[in-house]
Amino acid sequence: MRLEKCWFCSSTVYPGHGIQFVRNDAKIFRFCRSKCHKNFKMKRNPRKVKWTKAYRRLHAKDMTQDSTFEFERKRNRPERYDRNLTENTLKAIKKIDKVRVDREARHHAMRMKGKKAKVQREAAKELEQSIHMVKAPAVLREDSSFTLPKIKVKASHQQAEENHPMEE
């Protein structure tokens, strides 16, 4: 059983799935789900489309560089059946498979730590903003450390009487 990779967004195409398009020199595009082969259509480039794993890679946000993607290169020559290597071959796809997995969580909590102390800065921000949602009127007015102060601007009277016709 072959598994392929769909050639817009890198994900795997099993047998009897996706889309095969073969262009007049006879290139081979192998496509997961239609999505990816109108994509293919539209001549939009894989790396501009921010849910591929082009953009995804070029983007520093998956793994680049690791020496477990030599174990999913596509092998072309056939190896005689050994059913001792066969067995050490599927014992090893699972101890790569959680290196692999490691790794990842590695890479994606170096790429969030500062995420964490800006989200607090934010909430901060917006929750001084919006404080007179969060608190009774009554406590608002009684303590005036939650309050912003207030800034008293003199209207001149020439601008009330202007105002005053609109409202009739």
Second form
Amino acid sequence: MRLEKCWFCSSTVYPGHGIQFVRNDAKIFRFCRSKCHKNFKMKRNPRKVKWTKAYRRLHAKDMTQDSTFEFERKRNRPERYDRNLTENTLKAIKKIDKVRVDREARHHAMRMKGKKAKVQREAAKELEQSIHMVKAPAVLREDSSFTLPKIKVKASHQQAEENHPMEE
Amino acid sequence: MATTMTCNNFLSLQQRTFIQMRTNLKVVDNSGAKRVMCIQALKGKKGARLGDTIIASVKEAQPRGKVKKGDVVYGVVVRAAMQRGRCDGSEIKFDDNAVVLVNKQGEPIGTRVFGPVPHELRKKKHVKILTLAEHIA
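The structure above corresponds to the form predicted on its own; please provide the structure of the form predicted in complex with the partner chain.
Okay, now the whole complex, with that chain kicking things off.
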């Protein structure tokens, strides 16, 4: 039994799933499901299709180089069966998976760093510029409770006043 | 690519079927024939699949070969565009329909086989063809 990788999306193909297509030059393409197979028939390039692992690795959305990937390399020499070896391998698989998932989570966090601050800045800017779409400028000038106060008050007060226009 | 497909028209998705009477097949050995037309699929009401034997008529042949045009020969289907299920549950399919000419006893007439062949042939006892093959899928 061998767990293969789908040629299109790089997910694992378990036994009993998928189709393999053998081209006349003896190259074998394995697909995990008909979605990948149909995309292949449409001659789509997996490196350009956003949801595939090939695209994500190419555009640095996912980890590309890591020592945990070395463990999953294809080995063509069959190993002699040894109960201890099998037991240890199974334990190692669990641990390696955990490590890999942690590293991927960290990679994702690094990628998303600075997003919160950016979103806040953009929201504040939009509030300044487009408040006229919510309330007319004349009204804003008369009714001072809707403008952002220029005087620095205690932090809690300013928070309350700022939240008013945002709620609108 | 044999399958034609326009993105919006899923009706043009080709559904490949059996090898039956009047099916043209490519000959992938050096017996001399080039194209062969199936006249009977032995075993199988609907037609022959990957690994089955057929009776065929030679439509196109090389000038100096073991078979001539118009000969009625037996053949073993080694590549079929229709997918065949394997015993582990997966499916395999090839790019085209190809056949290797054999005699009545099942021994290949030619001495070489080109292209990949499936290992379903082992179960069907066509071991000779497997030994001649350059790649077993």
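In this text, rigid core is short for the largest set of C-alphas that superpose within 1.5 Å between two forms. All figures in this text were calculated on a predicted structure; none of them were measured in a lab. Residue numbers count along the first chain shown, from 1.
Asker: Determine, after fitting the two forms on their core, whether Lys125 shows a C-alpha shift of 2 Å or more between these two forms.
Answerer: Comparing the forms between these two forms, which are aligned on their rigid core, Lys125 does shift its C-alpha by 2 Å or more.
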